[in-house]
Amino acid sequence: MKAKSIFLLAFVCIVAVSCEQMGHKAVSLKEAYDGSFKMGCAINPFMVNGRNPEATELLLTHFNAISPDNAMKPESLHPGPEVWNFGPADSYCEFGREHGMFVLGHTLCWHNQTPEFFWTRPDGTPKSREELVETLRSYIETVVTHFAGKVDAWDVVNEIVAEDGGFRDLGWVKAFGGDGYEVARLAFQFANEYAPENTELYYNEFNVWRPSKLEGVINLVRRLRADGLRVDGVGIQAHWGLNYPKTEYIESAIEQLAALGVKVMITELDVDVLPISKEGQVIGRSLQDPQFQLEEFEEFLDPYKDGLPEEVETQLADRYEQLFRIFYDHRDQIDRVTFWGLHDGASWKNGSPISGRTNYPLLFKRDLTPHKALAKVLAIPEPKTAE
């Protein structure tokens, strides 16, 4: 047996007796909740393509549900205007099919990674009304159609609601003249007509929390539904804080959300431990200002290169703790926990808002042992009873 196996063979016993010592038998995410909700993960390629067998190991472990980190967004997709490259996305379909897993598309219309040719002619000017309606249709039109019985949901539309429960003027929107809602619209039409019907559609966004947004986002998917179009769930992104959001925000939009009849998932899940990152993602692009890589902000803003005080660590596992339990008990209108990241050193929170930071922000560290926070988020479900 080569000595990762046997690692990881050891990691496993070793979160199996913190359980029992707990009162808990379940040493998987996946087993512990288990009849609760779906536990899911962000994956990159290497866990799909076999270069990194010890993570695809501890991956297959604890999570039954995948998403695409950047495979399936526009500009992986469709890269250039004659260009297709569906390779990669196809092989992350595959492989949570072959493990039986629920497959994720993410997704279809976002203003951030995606080409610029989508909004204008080959000249760069605009194109009209028309053209990007035409544009919008096609895309979906292809790439749902590609992956008609592949994926189980798509991410229809992502963050297009602003902090004050408008639009954000950007990307398609911007293109639209503002029109925030007919570019939701139009995206969820279309979805609904080339989307097998057994193929859920939902609405992803950040920072749901704010009472403002989640009023625009509640707003959002009533306007939607009014229209005829079908809208299966809202996915709010997660990526917190140790201290922030306030839990009882949280639980509002979770409560909020589920009373609309659709389903609710906890997306993108990380807590960030690194200093200015207070409110998520909501700090600008200030912070790539080069006065923040000189030497006195880079040991204030990159304090834990070395590794996570025990302090620190301890925060970290009493957040999850407390997120966990939010979850559970609100168990039954929640359908998907998923972390944006299997493991530290594959969390985008590495490199934003500051590139080149290192950051602890996921259950597992970089050589894939536990923080303590998994045991405590594995003690969290009652035991089953035998019967």
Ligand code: GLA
Given for the second form:
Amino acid sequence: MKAKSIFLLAFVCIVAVSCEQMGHKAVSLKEAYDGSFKMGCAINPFMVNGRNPEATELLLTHFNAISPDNAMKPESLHPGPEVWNFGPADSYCEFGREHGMFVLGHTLCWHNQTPEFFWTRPDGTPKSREELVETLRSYIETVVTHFAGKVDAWDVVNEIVAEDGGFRDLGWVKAFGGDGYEVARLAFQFANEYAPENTELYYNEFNVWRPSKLEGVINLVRRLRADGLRVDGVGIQAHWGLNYPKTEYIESAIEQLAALGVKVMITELDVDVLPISKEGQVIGRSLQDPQFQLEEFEEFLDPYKDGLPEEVETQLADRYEQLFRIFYDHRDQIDRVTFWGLHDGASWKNGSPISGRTNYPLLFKRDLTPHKALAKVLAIPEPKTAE
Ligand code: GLA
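The block above covers the form predicted on its own; next, return the form predicted in complex with this ligand.
Now the complete complex, all chains and molecules, led by this one.
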């Protein structure tokens, strides 16, 4: 027997023995949660175009669902009145299809990352109501038709509900003169009209765990359905932290949404380990003021530049274990859990709500090796018994 074959045989035996000792524990997220929910990840063009093959391999090992981090937002697809840019989004969809993944389109109607010309005329004056309706209609028609059969689902409306359960007076809502429900209704109406029947249509939101906001989201879904519109699911974004939100709030959101009869998804999961970014995105913007750029503030606000201390690494692992225990216990109600990014280096949490920090919010580190959290997350599902 050649030396190479002996080596290979020895390797296979070691793997087999270790699997036996581990009680056939799954080595990948999608395997561990197979039969529970899809495992998703938001990806950027580098993972699709082969420029970072190690990241692509890691992605394909662990995930069976993808979300586009920025490629399908209005500013990416339609950056100028006469400009359409479908290339990167098409590559994203082809990648997902080629690898048999669930492919999400994200997002059609949002106040953010949407160019001003959607709401104003070339001379800068505000568009009339009719013009706005037509802009929204034709945008949704063009995009949804282009990606028909390429995406499995759309986040139709993103983040339109306010913390108090009303509507946020931003973007489309502001342009429409404050009628948030009308904007959501029109967006779902056009998505219902132009999307193939087997393309699912979702509402996606952050801080859904907060009772007042949850109520607003539930009311919105009920109203849309009462108006005869198909709403297939609600995404709970899950930009969370080491200590918030409380388990009871998360469980209540999952349960109340599931009771509506919609699919419930955890869509943008990350765990912020840095100070002063309570609730993921609220506090901290003013800390970018020059007065806070002093050394003493920097040390306080960006404490783990040179690496994550063991004690925080453990807190992160415990937090992820706690969250996946909740998700696994609610697996009958959850359709998908998606991380917002593959590894710490690709996370928006390094730039928000304070720019230029070093955060550690995901299961994989910058060098693509796993945090301790991965093993904890993999260990939660009960091993499947042989048929
Ligand atoms: C929101 C959006 C996402 C992304 C994240 C942060 O939650 O839905 O597309 O922009 O913020 O990056």
